[in-house]
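Quick heads-up: it's one chain on its own, the form predicted alone, in structure tokens.
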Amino acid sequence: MMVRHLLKISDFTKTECEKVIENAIDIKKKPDKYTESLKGETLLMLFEKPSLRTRISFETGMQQLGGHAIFYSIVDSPLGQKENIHDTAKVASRFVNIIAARVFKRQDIWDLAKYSDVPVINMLDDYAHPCQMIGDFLTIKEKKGKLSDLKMAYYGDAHNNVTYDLMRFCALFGLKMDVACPKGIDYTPEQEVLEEVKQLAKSSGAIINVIHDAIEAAEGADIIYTDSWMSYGIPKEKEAQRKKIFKPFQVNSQIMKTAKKDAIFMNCLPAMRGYEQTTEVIDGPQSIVFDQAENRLHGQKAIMLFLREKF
């Protein structure tokens, strides 16, 4: 039987995604009903990115079904170097019954996969970030009772595994996403990214533009999206040229007041004020920003729950 990873969010189908959406729901309900689902399983978690939401929802989620997760730092012995992967892919699979690991680049999670006996989740890399899209759909779900028939603008970085994952379920869900950011190959989406972008927007319908006007994108748009201008990663001295490049795209209350009356604002944190979004924005009535970062625990949860075929 061939083992499922989740290392983009496309490597789900819609159908997935929507049953694993559902039953995050019923998690978040009924926790009790989960308390033994993963009874005696480890889940290895693998850093070598910073993590604050990840870690703890990741941890506290596998104790909430009922299992243990380990944590385990590779930023002293990068993965690869001492022990190469296919041997810790190897080793680790004998131990545990899921791998899960957050990383700098999108070769290593592949690679982790390529040689693991059992499921690998992807918590982060340069190319996409799958278990962020589940809770952030979750949480629209939520807000807006449905998947469809919506628009998503996204403001700022594109050239970032957030984006990346964000557009390709927009595109899977048949939905309309505008994607606001300034022009260069820096800022925009990876020609591979926006090819399989168009790919999955063929079957499903899905209208998905890179633009680089703000005002454009917030027209008709039921869902306000920002992530940080200072990623993992980014040298400290090109913060004041980025924040110089990103202010046109700053998500304010123009912005909101030019987008639907009951529009969303969204960032998948942490955040900055003043920054990617204002302080008015993030803080204010529109702003989900915490409902959203609560539903990585439910979502990951059911991510687990589904790559070890308990539901």
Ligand code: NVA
The other form holds:
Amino acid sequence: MMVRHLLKISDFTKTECEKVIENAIDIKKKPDKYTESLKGETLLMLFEKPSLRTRISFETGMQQLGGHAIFYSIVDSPLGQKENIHDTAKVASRFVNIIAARVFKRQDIWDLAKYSDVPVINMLDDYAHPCQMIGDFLTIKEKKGKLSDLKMAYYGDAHNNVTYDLMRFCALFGLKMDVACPKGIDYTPEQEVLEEVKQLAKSSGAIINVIHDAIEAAEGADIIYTDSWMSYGIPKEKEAQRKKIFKPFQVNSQIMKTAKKDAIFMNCLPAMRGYEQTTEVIDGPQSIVFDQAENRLHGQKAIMLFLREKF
Ligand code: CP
Ligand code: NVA
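Now show me the form predicted in complex with norvaline (NVA), since the one above was the form predicted alone.
Entire complex below, previous chain first.
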């Protein structure tokens, strides 16, 4: 039988995303029901870049499901260097039930999945952040009561893993999305992502546009979302220039005022006040960033149970 992996959010169908989110809601409501669901199972977590939320929520989540998580840093020994990825995947599959990885290059996690005999979960590469999506849209469901008839406006760095998966999710679910970003290939989505999103939108009716006008994007928006201008791995010396380029796409109170009155503000975190959003926005009444962060835990528990076929 084919082993299922989660490398980008569109590896799941819309129905599967809905199911995982529904299960996450139940897990959140009744955690005691699930304390033995992955009893005796082990999750291997390979990290090539830093993490606060992802590491803590996966480790805690696995423990709450009755299993065990191994944190394994590959900062000093990236995949494919000491031995090929084939061998790493084959060996790890003999020991653990799930492999999760956070890597710089998408090809590395694709190779890991290709050779792994157990499910592989992407904990962030340069192409996707699917675990973030399940937590985020679980939060949107809680706040808005639905995952339809919504408009998301995304701000800032759109040549970006989180942006790509937000676009894929909105495309799967037939939502509206304006991606507001600077012009230029370093700041806009890759062609391959635009193509995938266009195909998905064809069947769902989603309307997804990349635009360069911050105010226009906010009009009619239910959700204002932004991500770091300095993603993991971007060299410090690029910071001043990037700050200048992204500034017109900072989420400030004018953006929040232009969006719908009951719009929510989201950021996957880590966040820098004064960069991708102002302090008043992230610490203001419309910000739901900590509920959003908490839901990583419940969402990932549901993802692991789904991939282990416990649902
Ligand atoms: N949002 C997120 O993935 O956070 P970490 O980088 O802290 O894991
Ligand atoms: N785009 C960010 C997401 C962090 C969760 C990064 O890659 O660092």
